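Single chain ahead, written as structure tokens, the form predicted on its own.
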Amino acid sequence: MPTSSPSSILTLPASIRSLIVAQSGLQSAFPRLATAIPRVGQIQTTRNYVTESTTAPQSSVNATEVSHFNTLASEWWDPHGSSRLLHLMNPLRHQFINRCLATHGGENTTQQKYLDIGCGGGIFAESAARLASTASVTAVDPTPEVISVAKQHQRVDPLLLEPGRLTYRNIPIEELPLPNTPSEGFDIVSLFEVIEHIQQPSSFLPNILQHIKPGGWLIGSTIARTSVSWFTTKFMAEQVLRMVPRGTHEWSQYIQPTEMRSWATKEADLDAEGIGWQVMGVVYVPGLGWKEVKGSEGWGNYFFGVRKNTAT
């Protein structure tokens, strides 16, 4: 099977991505590691993945990957529980969002409105609808336990309950109304540890650019496809050390940046060029917790940013 190029694959299905990465050869480029990695096909997972949609035929929630993250529902504001990497990965968020901001004089010069896709239990939801300048967050996801631990929680904080400073939808983002107007959309649409588990990424992300207002961005994190990532994520994190839950993530549905830059380069909505592409490499340490380490993105977990092209 001939290989696909960065622009392509996010169009194919995952599993005809999982047959191409199967056959790629990637695992080369890591000799080291190369013979502690099963091909694909081999590579044991707690989940089988469906593209079968809950909703519409267009949609792209994952029955599957929606009962999974039912199931750590309830131990998404533990600190110490599953979701322990994604609390100490906040600040972070928080911080790359910052530098995407300031390459245009944008950073906390104005009031941000925010649209959290995939927000789970409402971890960064909430630290964004803190901010000072947050105008307000609307997060969105198709996982029913999840959205209501969100809206437990947030009781919690008076300041929370502010009309329109943070709304919670139990949908998929196809489902969310597209603004009447481009300047009526989002000014940040995050996607935090969601693409890797989209089926067909490329019929996602353009529904997405539509509720960015011109000269926002799309901000996610994801996880480079290689074999360092697959003895860190799935080896040791699922397996080894019980981290992560078994089954959190498919490797063969991993991201490369080159691949989500190829595709932003092709939209042309986005500006993916120079300043208007932003990516930060980090790496968790055990003990310190999440670090920038420059260029990790070629081979770990990574933070991507591009800017939506203002009207002309």
The other form holds:
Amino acid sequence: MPTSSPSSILTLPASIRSLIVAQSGLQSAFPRLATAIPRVGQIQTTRNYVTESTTAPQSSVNATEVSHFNTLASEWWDPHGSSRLLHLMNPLRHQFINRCLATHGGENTTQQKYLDIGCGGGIFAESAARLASTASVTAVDPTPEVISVAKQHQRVDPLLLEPGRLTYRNIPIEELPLPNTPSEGFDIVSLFEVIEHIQQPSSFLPNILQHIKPGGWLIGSTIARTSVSWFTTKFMAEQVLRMVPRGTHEWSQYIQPTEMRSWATKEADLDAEGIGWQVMGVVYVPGLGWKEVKGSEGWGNYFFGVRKNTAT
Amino acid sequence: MLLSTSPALRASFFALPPSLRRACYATATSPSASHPEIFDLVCVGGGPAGLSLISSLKSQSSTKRLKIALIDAQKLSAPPRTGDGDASGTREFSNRCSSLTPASVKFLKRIGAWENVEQGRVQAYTGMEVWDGVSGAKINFDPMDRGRVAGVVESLGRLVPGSGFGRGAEDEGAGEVATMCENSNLTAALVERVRGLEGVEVLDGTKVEGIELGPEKEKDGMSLDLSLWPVLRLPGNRKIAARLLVGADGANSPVRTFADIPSKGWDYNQHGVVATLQLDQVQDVSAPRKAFQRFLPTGPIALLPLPGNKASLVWSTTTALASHLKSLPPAEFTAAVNAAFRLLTTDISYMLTHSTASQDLDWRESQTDLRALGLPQDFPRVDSVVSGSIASFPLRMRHASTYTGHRIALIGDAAHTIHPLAGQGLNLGLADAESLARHLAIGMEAGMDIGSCWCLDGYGSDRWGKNNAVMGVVDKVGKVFGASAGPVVWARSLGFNAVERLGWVKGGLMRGASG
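Could I see the form predicted in complex with the partner chain next, after the form predicted on its own?
Below: every chain and molecule of the assembly, starting with the one above.
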């Protein structure tokens, strides 16, 4: 309700968005148990996934966000650490990507080039790089410590050390050079558990679209902003169960799938009307793991995929 | 090796003309000590579990490109074979037979191994008659009845070694209870299958000299870090590193020792006596065959059909009786077997301690009401025992505390030693292989490192969990026994304690529990 129009909220800065949300009376939280980028520490922040410097307005990450992830770095690959839920979610990411590619018969037909934005310790980037259908993976993250963790972990797998297979870059996405021609772009650009950490998605997202090859996909996952997600992600996961460190989530920056879609529809490059828009709601069930639950995208964790038009 | 020894040597090596250098490479059998060869999967142990794992991996699209090494200290060569379809050919049946469940056969067909099994030497059977040695109470396990009998009888069926009732009803070939197959026949078929596969290096006749972790990682830089990879030392200073090291290396598994996984259990004061028997009935190849089992106070005795007029004996008894049986001359052994199926338990005890002469048997049998003792009408008489086929094995139970570790997975007897009778252990090993192959495929499809816990946990919880659930299931079955009138007498002779203590019972129940 206070979110007058779903798409317009994305254009507002996070501080305003959180204000609107606060007025809306939707305070609550069911964890989106998996948190995008695990953080440690008790840092109370407004989160912005941006670069180390907040001065660059076009950059997507702020300093507190980066330092939060620094303290989390050591836990990325601990099977029982705070990233456990992300590891468990990872197979669903591939399942969702395959589903998106299959809508246009693209599954396994070509070797895919991936760009993973906000790669963290490399959970998704490593797994994508191991697939037989992958040509290369470029993974970027602005936080130096997580990139260092990712690179150290890359060393334990000789496959990942093959030249060109997996490249980590410690830069904000804004510093990644754009492709010379659209067809040199990436087949799949992924934003897993990232968008809720972005202060101004409306300026961050169009920039990313330039990296996608025509016919390629923007794939992401995030959390819907509902009372359920507040209860699960903020209250249960951070405060009660401590499954993820406090301050991991900024609930006011959560985005509804309808908001994502209405943004995508307005982007001329994107084909968000028909099968070029895909969404999948997932729920973590203790003891069973992550499960797809139809309709849950409206109130919990969800994946979205949107395809870039072939002719632009 | 040559290239790793000294810089000076290396320099002089490169001064050689290319043709000579190539010759040096060709004779250099191992790469330098600091750089082990990398394999995706190294399986130690070329028994049915390890071989079927590899066949299975190579038959799945997502795992068939894995680079695999199979290591076994023994030579994996196919034993001599009789002519096709020649059931009672010149070669006698081995005393090491397994009763393959329909699920196992289905798995072996799927991975392309069953077609290599010498079909003239396997025998499917369609029912098992079980009776109590004390009361004569009888239960038939005829697949035709299975639709009607309720869970209790089905559960009892699972207690019977050599039976495969757990899954029969829902599998193809539902008419079959199980298929008797010599272990050597199955192993030869799997070896043949694996030898024809690409991307599998078979290192048989190769002893693993040691397993250790890879070299310490360099502090800086981006060089390969194998410090948590298992590296196997092989003869000729060859070293191979395994992304996933599979221990299919038997009850005393060196892989399990390397992984420091404890295995707990106990020995029963019992032995299983096995032998190949000749029967008085000549069975038509197509005639339906049955297995028979009688519960004696000292343990069950079972007769499992082999092609023609042959059968496999599996007699669980006390250690003392087992060694006595092995010491008997063939004719007396035969008389003892006939007595154990036909006579009152007091007569059996008397014969086994005093005289196993065949006249004694004839006389006692003439004084016995065989029908009242529950002897099935079509029960055959044992004519003789195939010479040299009598053997015995101690019955023991071992269970590894976990089946997986970092870059480690245990399958088959390395994970669990169930008593060696009637191949229940073999069925479990095949089920392990099937499950591990399936979980590795799931992991590959999601881009997992197949040596990581993310990939292996599913296998461990699938298989270990089923075994571990058994104690609870046994407890429940005990209650069922107590509550239902029909099988009580039978259950009494079986003895709940025996159920609880016998590994193979747990194995059967486990599969029952998992449906």
